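Coming up is one lone chain in structure tokens, specifically the form predicted alone.
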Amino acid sequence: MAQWKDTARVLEFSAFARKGIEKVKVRGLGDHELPSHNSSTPDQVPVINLEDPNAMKLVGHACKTWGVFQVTNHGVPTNLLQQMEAAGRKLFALPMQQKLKAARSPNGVSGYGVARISAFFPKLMWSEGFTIVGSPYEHARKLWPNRYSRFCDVIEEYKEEMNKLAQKLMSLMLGSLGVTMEDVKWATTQRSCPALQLNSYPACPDPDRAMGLAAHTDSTLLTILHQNNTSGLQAHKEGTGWVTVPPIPGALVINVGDLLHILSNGLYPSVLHRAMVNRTQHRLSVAYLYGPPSNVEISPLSKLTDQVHPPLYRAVTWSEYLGTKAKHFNKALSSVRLCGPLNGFADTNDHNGVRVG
């Protein structure tokens, strides 16, 4: 039944993409209440050169104040980013019936389908996605029975490069807090449990009446996002509102996720972000979702807690947290919180006061 519901939603998206936007709205966006782009805001998402001698300090400051930043000189080959983007375009250009051969199973994670968070919104989002956890071969064979090897090779190489970058970023993020990777035992002894998420946002006839992906935080430690040259990603900053994260050739966008929020005891906010759609241009993004081994418990690091700064969250595994997120969505962090902030030690996130529609 769940698979049929997901398939029906994908087909619904396909029909609307062909016919136009008349019936497509997202909860909270009525005819006279259009989403704010805040393109004129003076606040800009930080752009950090990872070869800068002060990169650790800059990364830490960006994590604390924004929860999102872009990186340049990150070491990922430009041609690999281009190959990954081309692979995504090739996938989403397939006929709908062909893509549905690789649809997610009812209780599965990998495969083709609409965004998981769509279940929390009554109206359709203007996007489609493809998730890869583990090997891409099973689904790739269904999409290209005789010519899947090139797609798989690109995916595997991309994941390897992203994993290297994720570990480097984690080292910088933790180092800025006075923590080393050795303090996080699983980070050096066990392999991470990443996922790759390809997202397609077709050109939309009326972008003010639809949204590509509604506001949400990522359930990860961190997310590394490659976006093509079509603007659409926006991040929410307290006191400022929604700020566009412009595409920069060769740069990658880094999001702090919920698990890093917990690990840092609230010092690094998991950023609320969303994807807008474009009237004439197709937007494509590739997100590398970096998380711990699924059975490892994540809790506030001991070096960041004391009698004045108690742990704000209980220990939780990524598997358990994903289940919590699936049930409570944007209130997931609140559901694993132990206590409120004390003595001015502010937990900067939970987004309970921010509209996600």
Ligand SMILES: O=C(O)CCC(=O)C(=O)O
Second form
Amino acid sequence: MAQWKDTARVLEFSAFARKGIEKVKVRGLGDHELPSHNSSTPDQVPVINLEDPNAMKLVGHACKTWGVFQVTNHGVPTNLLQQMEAAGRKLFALPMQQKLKAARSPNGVSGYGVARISAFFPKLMWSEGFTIVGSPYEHARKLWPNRYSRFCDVIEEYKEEMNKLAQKLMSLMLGSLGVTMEDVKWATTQRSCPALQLNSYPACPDPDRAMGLAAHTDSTLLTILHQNNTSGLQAHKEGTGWVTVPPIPGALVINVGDLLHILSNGLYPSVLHRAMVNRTQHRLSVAYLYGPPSNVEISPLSKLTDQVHPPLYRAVTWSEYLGTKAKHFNKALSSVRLCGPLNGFADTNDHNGVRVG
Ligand SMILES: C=C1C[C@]23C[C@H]1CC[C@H]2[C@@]12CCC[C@@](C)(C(=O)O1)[C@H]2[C@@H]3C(=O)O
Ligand SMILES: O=C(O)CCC(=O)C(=O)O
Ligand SMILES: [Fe+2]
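Write the structure block of the form predicted together with the ligand for the protein whose form predicted alone appears above.
Full assembly next; the chain just shown is listed first.
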């Protein structure tokens, strides 16, 4: 049933991609999904050179105030970023019938399909995605029965480089809070099972009426995002509104996710973000969704809590939290909140009402 719905939605996407904007109008994208640019603000998402001797302090400040920043000198070879982008382009350029051979199954995580968060929105988003958890081989073989190894090699190498960067970022993020990687038992001993999300946003005939990927926070500890040279990503900042995260060649975007929000006891709030579409350019992005080993319990770090600052969240594992997110979407974080006047109501990061696009 769910698969039918997903497949139908994907097919509908290809249908409206061919027929033009009429389909979108029929489905009636509401005003709440119109973009709200805030270009008058001087606020810009921080760009941090990871080789800067002050990197730790800068990263900590960016996490506290923005929950998103870009990094340069991050150690990931530029040509690997290009190869990954080319692999994504090749995948999305396949005929729809071919892509559907690797469709995500009803309860599965990996494969081709519409954004998972689509279930929470009545209208289609102007995007398609491909999620890879674990080995890419099974799905790649369905896409390219004879020539899948190049794609898989790029994915594996990309995941390897991203894992190194994620570790480095975790150590800077925690270090800035006075916590070392050694203080976090699982951080140095166990490997996580990250997800790779390839997103494709075709050029859209009526971009002001469509949304590429609706506003959400990632369930991760952190997400590392590569975007092609086309704008579209926007982050929400309290008091400022939606701010575009401009593509900088070679730079990577880092998002604070919900699990780091919990681990830091709310000191690093997860960032609400979304992807807009445009009239002329095809936009691609590749997100590396990094979390803890799936069955390790994540709760506010004891170093960050005391009688005055009690733990604000209960312990959750990544797999449990992904389930909660799949069920409650933007209410997931407040559903694991423990105490305080906000319990059961609007968390500062609850994203209900106006904050979710
Ligand atoms: C490991 C993850 C993290 C997932 C679920 C699973 C695989 C795909 C990820 C995303 C990627 C796109 C946004 C998001 C919100 C979505 O719909 O799918 C993410 C979600 C999450 O962060 O909750
Ligand atoms: O395409 C983008 O810039 C955002 C993608 C994203 O938020 C995600 O994959 O979680
Ligand atoms: Fe995201």
